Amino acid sequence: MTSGAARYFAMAQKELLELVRSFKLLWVPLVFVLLGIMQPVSMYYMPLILEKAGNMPVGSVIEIPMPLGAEVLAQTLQQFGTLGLLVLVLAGMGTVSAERNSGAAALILVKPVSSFSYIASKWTSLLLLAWGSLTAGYLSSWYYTSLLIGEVDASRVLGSLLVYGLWLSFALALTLLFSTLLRSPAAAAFSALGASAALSLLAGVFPKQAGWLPGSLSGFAYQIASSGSAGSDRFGWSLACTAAAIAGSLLLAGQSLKRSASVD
């Protein structure tokens, strides 16, 4: 093992202890999990809910008709894509800025430490974060889902589960480059979310002109959830881009961080 491959293990390391000693690694996947099971058991026990919490005329009757498991998963996607990235983009905000701003950094960055291993040991951490947790909380829908409403097939599953996670690693690169842009934890933040759902926006309304955005991605991994395909020849072309945007985003954060007055 190089002496440059050794660092890189010993930081990410080092990473993975601080995402434990934060708790992050404990509470994080709990907020997907519980995000994951709230989707099927709602939807399941929805006329009961509305019976009685609702002031409805006696011998009245409640009819909704019980979706399909498969449109079930989708709508947990789109939880994960507000909550759960809420919740992911809050962890990862102070990744870089605030060990800049305690001067950690600097600490660190005096010595045989290249400014590329200390990001990447920082994405390997938040990817780790991220992978687990969307897994745990997914596959906890898709039990309850089997469990309550009808099976879906694992082959929906696996593939909306692997799109999605490469949506949520691009969002996370946004986060990990605007948390060494930005002294500001908060900015950084608000920075990531803005620029994400601006980009899912902008796929959105114009899905034939902006298809290929990495924004279409949470779109392409609902369509997969529901009907098995993602239904786009932009497809390919959104993986592709979504691979080089994250891959962009690591090399400015590097070369950002190397630049940076405050650690020269």
Given for the second form:
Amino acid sequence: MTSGAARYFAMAQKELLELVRSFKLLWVPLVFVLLGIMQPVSMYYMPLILEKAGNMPVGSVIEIPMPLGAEVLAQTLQQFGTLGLLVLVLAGMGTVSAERNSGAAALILVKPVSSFSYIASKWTSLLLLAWGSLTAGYLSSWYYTSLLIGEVDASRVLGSLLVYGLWLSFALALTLLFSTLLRSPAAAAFSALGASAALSLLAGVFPKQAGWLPGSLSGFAYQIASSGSAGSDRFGWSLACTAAAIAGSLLLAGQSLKRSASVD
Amino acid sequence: MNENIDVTQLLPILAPIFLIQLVLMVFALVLCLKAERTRGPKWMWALIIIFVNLAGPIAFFLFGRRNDG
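Now that you have shown the form predicted on its own, what about the form predicted together with the partner chain?
What follows is the entire complex, opening with the chain shown before.
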């Protein structure tokens, strides 16, 4: 093992400890599990809720078709894409900028630790948080969906989970990049959320021209969950483009951190 | 199939939802009370955690605590 890798592992270990000590590893997955459970349960009780709470005239009959299990899972992913993404980005917004503002980053980086292994260790902990929460939430949603609404193929669940996880990883790479470039954590969260929302919007409005952008990944994940395949020849391009964008933003973050480790 | 649902049937389905919300609330409340300093008055956070469902504890975890990244 080279010394660079050894240092990276030491740093990553410290980041994981930080994740546990700030209790993020506990409450973020709990929120995802809650979001995941709520979707199938509220779809299951929708007729009952409308009947009790709505101001329906007496005798009116509402026929709401029970959705397919696969559609409920796609809706769960949409929940993760709004509330879940918000929670993840807000939890990750201070990863670099808070340590730079407090001077801790400068203290670490005077030691023989490269700025790239610093960024890589931060990235590892964010990835663990995102994938752990997404998996926990999605699996509990799957369990409830098959219990209440209908069975869904494991292959669809796995496929959409992987694609959606890549989308979340991309959003977190943006968060890390903006957290390095910008001084305030709030500005970093705002830019990362804005950029991912703009990309999704672009991919949604121009699916032909912008289908290869990372923003279309969430749409592909819904497609895989509800119909079993991404159904577009741009899917592969989109995967490759996202991987490249993640690598690019991490490199850029490391480069900019190398230039100025502390904020004066 | 939804016509005659009674409470005994609802309970096992809804129990995990209430349980998770309760765990988040109690956990946030304990951290809030044990914290040396919070961002803003402590009693305000306690009220928010107790009365704002789900978003209250999340807001405290994200914005209420000091000294962590």
